[in-house]
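In the block that follows, a single chain appears as structure tokens, in the form predicted alone.
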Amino acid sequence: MDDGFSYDQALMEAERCLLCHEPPCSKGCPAKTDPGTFIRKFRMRNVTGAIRTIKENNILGGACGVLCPTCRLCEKECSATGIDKPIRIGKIQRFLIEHSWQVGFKTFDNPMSTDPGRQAEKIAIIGAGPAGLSCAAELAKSGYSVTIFEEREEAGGVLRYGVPSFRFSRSFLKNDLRDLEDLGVKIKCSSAIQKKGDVEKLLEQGFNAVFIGVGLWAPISLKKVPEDDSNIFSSVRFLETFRQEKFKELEKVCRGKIVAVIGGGSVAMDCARVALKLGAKDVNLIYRRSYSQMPAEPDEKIEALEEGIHFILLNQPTDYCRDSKGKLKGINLIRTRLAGADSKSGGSAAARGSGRRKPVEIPGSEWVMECDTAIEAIGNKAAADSGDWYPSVSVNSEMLVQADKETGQTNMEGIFAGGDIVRGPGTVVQAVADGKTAAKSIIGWLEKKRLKPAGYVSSRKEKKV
């Protein structure tokens, strides 16, 4: 993980905000960091003040420092664009964080330590990722019972198994974890909720409301592939077998080999930087489209190609070759050309377009590329499964939890969702936002329901589609 900015970088990249009245970089951050109030207080020298707006607005302001595409977000709608650069607001951001740490700062109290004798009422988190985290903050700040249940080893989500060490650290995801327990949130890991109706089981067990913030991690494959197959990784299993510290069973198929790393964002950049420093002969990451429509952020691309590795763009990967073994020894592909651009609106998820030009695959063009072992980095998906763990629940043909864009409430009454799990794919940032809308949402319908008259019947229908 590179280094941040020291004092008196920080505070000359904050001097050249122009401080304007109504600061369009915070709207530009789906969680509400407000990145106009926080730089405006460090330019005055109010330090405390900037980390305290940073922290009570976005429970993972550490780490969305690091992680956020600041540059398409907050960064993109700073004033300062066209006349100069953009302020690093990710930087200035970051620095902020690291600073409380180093000098003892500490944001929150426990709000149930004021008032040891009250009987909070309990809320259930579903996940210990960005939306579930966050969510949980939210309520604790609030006074209410928050207990995580997280299916892994540890907390974190995707912040813990699916980002590189080199680009986030476990110290680093340490300190921001803190804050949740100074609110008093209790994590409880390698606590799966996953079987028949566990989710309803929770508010029958006692618990007010429930956040389903599960994320998606069962991976999207090419081609089904034999579990057996030790060449052949979906990017969840390769990064968090990395950040793991693994180092040994990933060496084996990457020192001295050929990678292959199928996709065009984040995540496959990851890989592929990973792969060579695991000591890779050649890291070939294969894209349909071309350079500029590829999701991974500018400066991520850059990197990449900076320590080696080799973009094979339109290039449409339709299969594996092996040998007569049955072991990979190279991927099929066939060449694209770029047709008009595909729509943004309309259908599920998966029939959705990006509003970029559209691959087209060119007849003839057919051609085999080496490879000793590939990456899959396509995409995730929900669990096949996943819909059994709230049957009461709506989702979709994709699994996808069916919740109101603006409360994050489910068809079922008390039982909320957000994140990847609703949105798809999204980015650290606009987990952290839902999970903040969700808890909103459910300390509203609490306070409603302490109000409602004995023997009311809610009229919301409970029908799964």
Second form
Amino acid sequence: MDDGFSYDQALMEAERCLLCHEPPCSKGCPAKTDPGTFIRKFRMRNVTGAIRTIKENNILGGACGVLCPTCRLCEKECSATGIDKPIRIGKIQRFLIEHSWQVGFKTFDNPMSTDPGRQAEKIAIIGAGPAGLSCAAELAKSGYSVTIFEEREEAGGVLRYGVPSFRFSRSFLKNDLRDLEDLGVKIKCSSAIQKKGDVEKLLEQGFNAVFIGVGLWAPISLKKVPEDDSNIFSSVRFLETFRQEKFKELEKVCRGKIVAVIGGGSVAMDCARVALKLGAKDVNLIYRRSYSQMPAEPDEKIEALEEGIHFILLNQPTDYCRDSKGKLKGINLIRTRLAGADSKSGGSAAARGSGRRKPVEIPGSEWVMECDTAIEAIGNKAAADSGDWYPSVSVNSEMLVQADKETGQTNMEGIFAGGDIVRGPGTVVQAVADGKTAAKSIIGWLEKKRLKPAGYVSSRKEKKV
Amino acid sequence: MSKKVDLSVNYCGVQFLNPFMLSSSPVSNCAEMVARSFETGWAGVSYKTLVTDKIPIFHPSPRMHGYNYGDKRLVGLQNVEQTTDRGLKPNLRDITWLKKKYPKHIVMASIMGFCNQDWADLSKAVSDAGADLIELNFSCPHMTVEGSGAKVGQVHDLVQKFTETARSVTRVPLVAKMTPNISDINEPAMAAKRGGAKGLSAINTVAGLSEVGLDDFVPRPNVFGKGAISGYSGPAVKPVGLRCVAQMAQNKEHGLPISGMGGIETWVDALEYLLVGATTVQVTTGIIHYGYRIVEDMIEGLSDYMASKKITRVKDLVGKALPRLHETGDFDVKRQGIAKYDFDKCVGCGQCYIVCRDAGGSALEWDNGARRPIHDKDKCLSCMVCSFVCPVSGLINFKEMPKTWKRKETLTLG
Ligand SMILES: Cc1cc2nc3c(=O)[nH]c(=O)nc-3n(C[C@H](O)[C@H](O)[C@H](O)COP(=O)(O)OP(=O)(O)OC[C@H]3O[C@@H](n4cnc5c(N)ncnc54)[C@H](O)[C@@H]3O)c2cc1C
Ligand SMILES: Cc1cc2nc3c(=O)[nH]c(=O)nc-3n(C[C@H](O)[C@H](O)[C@H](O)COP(=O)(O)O)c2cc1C
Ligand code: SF4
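Now that we've seen the form predicted alone, could you pull up the form predicted in complex with the partner chain?
To see the whole picture, the full complex is given below, headed by that same chain.
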């Protein structure tokens, strides 16, 4: 992972900040991390205060400092753009968090609240990804007893099993998890909540509320591929294997090989770059539109190109090509051209386009691109059976949980949800924001229930979303 | 929220929620502004200097000039502002309103008389209005009215006389505000004590001349073709303010509590004032630069500092640096050191080489190929000018040498 700012660099950058009135950058942050305030605090030599602002507003402030697409968020709003270029807010945020480790400053060194009423109330969180962790932190800060149930061996969600280590070092996650521990959050790993009606059972077993933040872990596939095809990977499996440090397994299919990556988003860039780092001879990234329509962030695209990844643009994969033994030997492609924009609105969510120019196949332009290994990075979706984990909760045709985006409330009283499982593929900071919002709603709801307890608990009613 | 630390202090027998006050200036011009400052966290105010309505006050226009250094704005501020230009009555009503609305916050009324009777009348008026403290402004360096401001502060008999006059009409504790534009600040301080002052505050602005127009030849601020030597404040005057406060705090003869000011922007600046003997601190230019909001960082920064040092009372910080403040003659000059370089961090700019050669001990050679200085330890004067210009923090540090070490003599030509 690249080096963050030094103290000098961070200060120099912060010195450029205009210390605006009602800072627009703060409005640009979905999780309300409040850069306007933490940069001002840093400038005013209140360094511990700056760190506190970040951590209290965003338990994953360090991760966001590294991973946020800031040019679309806080930095997009920066007033300094009117003079020169925006303040590099993400970098300052990351610096302050790294600085807190260096000086040993802890934001949460004792339980925040000792209200016995709140301590007696238990909240279950499903999934230790950014949404779940942030929801847990917010509730624990307010004095509630929080338990996170996580399917995998370790907590972190995509931060642990998705984003490759050269972009996001484990130390960030480790420190953030320590903060959660300081707050008294219990994390139960290897504890999937996956059996029919498991979520509702938690409520019956004495949890007062549940937050669902299970993310999207089922790959979208080009063609039905057997799960264990040793040369065709989903991005989930490929990156997860990498993050589990099973390098040998991956080197077998990468070192000296031609690797094809299908997709044009951030995840595709991550897969391509991992393959190259594992010694691939050539990495061809196949995308059906052109460069500017690729959903990956501009700097990721440039870095990938600089590292030596080949972009095969305006090509649509149609099928895999195998040798007589069934082993992968290439991908069938057809060239495309861009037609008019597809429509952004109208129709069902699935049919709705992205407003980008649409790729149209050029008849007769089929060709085969040779490759030894293929990685599909064309998106993740909710597990097909996820609806069964919480049968009382409304989900849509894509199995996304239907929750109010302003409150995280699902149709079931006491059940809240947020992050990718509600919004579809999103960002870390949006998941953090959802976790926070849901925590606030949970607190409000529990508080109200405490004030008028009778009748409320016994009949769990459906609510309109 | 910062760690819960009690920041309260007692100054002249008056209890403050924390040591942070607005100083007398446009930042404390009226109740509406002061009220907002209290809401933001300031514990007290030295209200903009009041005068009797006998002589009308007009501010020159424009009345300030910002002094920049490179791209750094407002390292200093030059002003020709006078005392309040609002009427006495509305100001008194504002003071009464503030005390009623914010009983726990402290209002110190700053006053300035143009004759002996004025001091009596004003002291009585602000006492009746409910002020907790009265600050006698003996220190404005640019009053347009004869016999006022720093002109009084420089004549010790008048300081004593006007303080006595105020003393005779009120029991409200009196604070004498001192000018730095004097050779020994303790002389007027002693005169104020003799007159019955219960506390001191300093510094008012430093007489200065910050910039001159190159085309119009007018010193700034340019008041329709005329400039004047006038009050200079802000970060650039902090060393002068700290010096004045330390000198007064070291003077055991008067033993009066001090409210320190001059260039305070951050909790670090404020803490430095406390460490050299101030009990409360006041701010103007910092607020002119950033607004009232900076007090949030002062409170949080000082609280975190105290928590980390396990200090529970602000009182225990007051004057903590004074035992280490000596005459230069007390230094142990047998102990000597040099500048030590950590070349791993060097970026190769060569600024150290330039200044060491032209302003230091000429102890550096320049390796042109490697773009690195070569340090001759035995020539190093430990002036440390190289470290001041080095763009990398922590690359050049002071290091003590063994007692047996001897510095090379400077080369003699001819
Ligand atoms: C490879 C990759 C790179 C990315 N890069 C970036 C980036 O640079 N910047 C950015 O902002 N965003 C990035 N994202 C998106 C971002 O990571 C997600 O939007 C975010 O992690 C969503 O958080 P979440 O908490 O909703 O879900 P997740 O992070 O997916 O976490 C869900 C957690 O729930 C657990 N879980 C699932 N089912 C169960 C169950 N039944 N019982 C118990 N636990 C369960 C999972 O194991 C997981 O730990 C990236 C995504 C990927 C895949
Ligand atoms: C514009 C301006 C007006 C001021 N007016 C007064 C005043 O009316 N009475 C007074 O005692 N000091 C006055 N001062 C001095 C300040 O109260 C303070 O002593 C000085 O500015 C040093 O502090 P600072 O560096 O925080 O500004 C004024 C200062 C400025 C900049
Ligand atoms: S600061 Fe306000 S009052 Fe002063 S000149 Fe500017 S606009 Fe006018």
